[in-house]
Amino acid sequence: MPRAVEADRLMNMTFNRFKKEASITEEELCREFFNEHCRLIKVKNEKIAVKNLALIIKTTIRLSNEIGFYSMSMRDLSRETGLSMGALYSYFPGKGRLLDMIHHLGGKTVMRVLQTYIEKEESPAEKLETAVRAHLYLSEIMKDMFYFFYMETKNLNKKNRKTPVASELLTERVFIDILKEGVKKGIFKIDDILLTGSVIKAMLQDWYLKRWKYRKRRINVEKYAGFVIRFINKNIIKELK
């Protein structure tokens, strides 16, 4: 495919188009989770279970972003969801398992979507641009969950931090692997691949952690994605002699 045509195709990866194609809804995520963990969930009616799982997760994230996960009690969750304490425990045995459940659900979804879009590309440069756009667009669609991931991970003790930290490193590894491929093929020129991957991840995090700043400056997710991509390319693309 000619570079001009390929560039047009990548630029046409708008947020609205991505949102429509990815079709990520809380209900679909919870249905996937239910089908994977139905043996551990006492409620066997899929329709009821999926509806309540979506309600529990949405309410947990909202309360956590307002008062903090550890400040939220099971009674708070029961009151806000309208589900009894017994009903809540039929989906998870305690707050620790609930936290793992949300991290597992979100982390798996992010990796699945990223890999699906990256696999469509051939060159490392195209893979990198697609990965940046997909990650930023995902964080816009799942903004409350992404914020939850970051804020709660930094407040966890060493034992409970293992799962979310592993998920964080896994998504960072996606970018590091693309950078390594680009260097190997002579497309990228990078002195420190690990540090470059870490900085790229930090730029992506800045979008969902400080959305108020970009909203105030009237910068939408597409404009931010374009800037990040140009900034990265300017610093790593190997100049042709």
Given for the second form:
Protein chains: 2
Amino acid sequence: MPRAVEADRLMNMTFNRFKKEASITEEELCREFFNEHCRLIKVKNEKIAVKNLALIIKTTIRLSNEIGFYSMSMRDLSRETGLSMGALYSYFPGKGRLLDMIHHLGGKTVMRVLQTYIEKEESPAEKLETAVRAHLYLSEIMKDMFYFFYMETKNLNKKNRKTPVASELLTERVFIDILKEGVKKGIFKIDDILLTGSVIKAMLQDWYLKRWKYRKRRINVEKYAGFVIRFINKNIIKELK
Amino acid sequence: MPRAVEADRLMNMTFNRFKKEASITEEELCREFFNEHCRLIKVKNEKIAVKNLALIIKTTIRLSNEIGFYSMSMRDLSRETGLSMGALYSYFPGKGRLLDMIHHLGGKTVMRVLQTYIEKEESPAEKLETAVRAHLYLSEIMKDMFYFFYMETKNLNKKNRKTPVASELLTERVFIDILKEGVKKGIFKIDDILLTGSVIKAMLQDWYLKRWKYRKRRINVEKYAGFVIRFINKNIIKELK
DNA sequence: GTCTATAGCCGGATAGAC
DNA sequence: GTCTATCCGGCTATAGAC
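For comparison with the form predicted on its own, kindly provide the form predicted together with the DNA.
Below: every chain and molecule of the assembly, starting with the one above.
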């Protein structure tokens, strides 16, 4: 591949480019949230509702990540959002349901974005790199939400408790499918596809579970992505170099 | 290295061998717990205290892993242990302190065992394999406790909140030091030691954070350990094969 | 739509009998 | 050492005024 073309291709995958393209704005997500749950939301004015939902969701995630969802009282949420107790309850039916609703929103968003990006690529090697970068970049944009998802699963009600497990397996499957395709086409050589998929997922999760560590060490998401991709490739690319 | 000798060396590192050698019994840990905190424990008869502490700690970890420490009420703990509310409070000063005390015990145990095993080895390559296996095997023996540590950090009181962070960095450092030594001796070739250490840690943690996944797939700890070691080695051993 | 005030309940902790 | 009975503070959730 000519150097210029390769450089151009790689340019597509920078974090800034992804951020612009994906354009996952708080407002857009909250509008989706509002439309999906309008039956449960007493406030009917969309403009007001979306604005306050953004505030409520953002604050819930922040407080939960600081002290845990269960430790966060409705009074805390009221104080930090500036909305009264009564007002809060016109945006969701109860504390437990709020957690379920946020989880639901997040799960949908992640899979949608991931799939969109992977479908663009042709070769398994490119698909893999794209999937790794898309996952890492997405978790960088929505880092608080990713952390929140991971830590606050036990507080979900029984009906939704399986959602994170399913979501874990679903994103892992995306990687496993790419690996399988690569092996089939003779591009990858892999001893254990299932375990390779697992550790890829583990490395991706580490990025948002140990944010404090990587921030302190001044490692940005692009550097981490590059490292992870090379680390994986050493194990799966036939005759590297 | 002759085949028989290598086989013999590897024999030392099977999970069963480790389990026997390390001999980390519940009772021994609880005796340590009792001696360390006897000032706070009202029950003075060691035999009774150790027996009930074992019950309390085990039940606390089980319930916390099911529904979260914060969701677990003292009444739940009373019901599940068969001890009355009053009795529970003669074993620890309060719910919050119980959490701190269990964390303290666990952190100490992990580092002690890890260090003991690593010190036995000579070459960096052997040290690395031993460290990986010791960490995985230990987390297999104490899997509930490891999971508990990871998930229940936000509920610690402020004074102890830094303990898990410190512990994360401490065990990571063990691996980074081994990597550095290997590079210095010309055995390893590593682009980024810090990041390599990070992803090693991430792969080790995945073992106890996703127990359900690996159990379902019938992957045992030895298979996982072997895979992880090969995965790492492909990235750090000079001129493999 | 948002507020204040309050109902009603649950959970941590303890006193004191055995 | 362990139990039962009870206190009390803080929590979620709602009623009703504005």
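Note that this is a predicted model, so its numbers are computed, not measured. Throughout, rigid core stands for the largest set of C-alpha atoms superposing within 1.5 Å between the two forms. Residue numbers count along the first chain shown, from 1.
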Is the C-alpha displacement of K20 equal to or greater than 2 Å between these two forms once the rigid core has been superposed?
-> no
Take the rigid core as the frame of reference and indicate whether the C-alpha of R211 shifts by 2 Å or more between these two forms.
-> yes
Threshold 2 Å Cα movement between these two forms for S123, core superposed | yes
Expressed in angstrom, the C-alpha movement of K184 between these two forms on a rigid core superposition is 4.3
